[in-house]
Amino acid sequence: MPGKEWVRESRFGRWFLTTDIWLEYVLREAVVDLKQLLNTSLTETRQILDIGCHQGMAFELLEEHFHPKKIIGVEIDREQIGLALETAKRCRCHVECMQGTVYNLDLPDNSIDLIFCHQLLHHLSDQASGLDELYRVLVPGGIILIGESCRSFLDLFWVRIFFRHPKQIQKTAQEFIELVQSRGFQIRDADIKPSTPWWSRLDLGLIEKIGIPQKPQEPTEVLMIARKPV
């Protein structure tokens, strides 16, 4: 595994992940869009793994949209586990939180029905190994919901100043898709949504808002539904 297994977010970044802007304009929209991409192909969800759950801000969204019997939140940053446990108290379903790493999950093979993997891969120094471990714990026919920021966003000067992630390994939307497929997951064209949300643009969407035409931009975010073959 090259270098550090994980690059910790900056102090500003850790604060930002607790804000209403993050919750409403990034996290909630990602969950809603992923649910729409998934459509009706998910029947019953016994266990959801929220990998890289931070303070658990996705727990209630996952419960609302996927109705699991249990949510398992895994977070490498030990400081966040206690906060995630407090967030979990607002859920009706059972929620278990644990400190751990995506490279070595304390979960059995073929035990998770649905994985929520949001904005995690670009923090990993070995993205392929992280995906291999998620593949291991997913049941055959299980689904991983992936939302990732792309190189075109992560290389913006203000992102490099305020946030932290490994350098030289970030990917375009298409490269992320190819990476996930290379680890054995199946992805259909209908399972992919590349986009350039306002928060990921250099001008924060102001030029578009005042009606000035723009050239097509390289996707700054990609959402995808990936399936483990039966």
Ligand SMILES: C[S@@+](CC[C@H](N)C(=O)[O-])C[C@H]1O[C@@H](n2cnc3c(N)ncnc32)[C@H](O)[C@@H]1O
Given for the second form:
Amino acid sequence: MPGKEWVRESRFGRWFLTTDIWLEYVLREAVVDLKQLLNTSLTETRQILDIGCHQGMAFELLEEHFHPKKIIGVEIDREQIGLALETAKRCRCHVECMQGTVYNLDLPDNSIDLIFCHQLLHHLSDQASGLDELYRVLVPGGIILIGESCRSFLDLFWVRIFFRHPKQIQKTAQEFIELVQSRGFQIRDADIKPSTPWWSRLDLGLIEKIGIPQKPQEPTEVLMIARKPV
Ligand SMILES: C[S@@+](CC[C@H](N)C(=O)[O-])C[C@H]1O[C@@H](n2cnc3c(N)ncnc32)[C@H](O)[C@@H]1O
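Please move on to the form predicted together with this ligand, as the form predicted on its own is already shown.
Shown next: the complete complex, the earlier chain at its head.
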């Protein structure tokens, strides 16, 4: 059985997560696409949990798109959560930042309406236990927005050189969907968006840009909306 040990992101990876490229092409696009997938306007979200929030780059996007009364950011890396406190000051809603792990959240059962779980699962050596804890804190009928990188992206040589992830637990888009369903969450076909964005391709999308058609590739990324049953 895999343990729950933490593989810290590389120095390059930690820096990259603070860049405009990450903010504009990865985070913003994920939040906008997930909101579109959700296909309903959440006018009264009380609490959003941003799990694995790093420096809180998503806080303002979550505020803009989901109008929460409160955002709770949880991050295992003490240095990053310290910096998230600064990001939080830019939000109008109340933001609480906590150092902690997804395996053992300091939050009551059934207390969170919406969870933003973006690019966290592929960092977890025990993904099932992480999902079980998120299930525990979500209200019945609550929603988890998931954005994940698939094995086909994480196995690219430049990704393996520049970033750090636990080995042997990486998944295809379909395997991620099945894992989330196996922990009790409901996902319909309309709740899933697999993709191969330019930044996740071996050639960074350059071949397509110069007009050479590309064969369809295995998805490198997957977005999904999962619900805790009522
Ligand atoms: C790829 S980053 C994504 C950061 C942020 N969600 C985003 O999309 O910008 C993954 C984050 O999860 C954090 N993390 C890794 N293991 C964790 C755990 N067990 N509990 C909480 N956070 C964790 C890492 O430190 C890192 O900040």
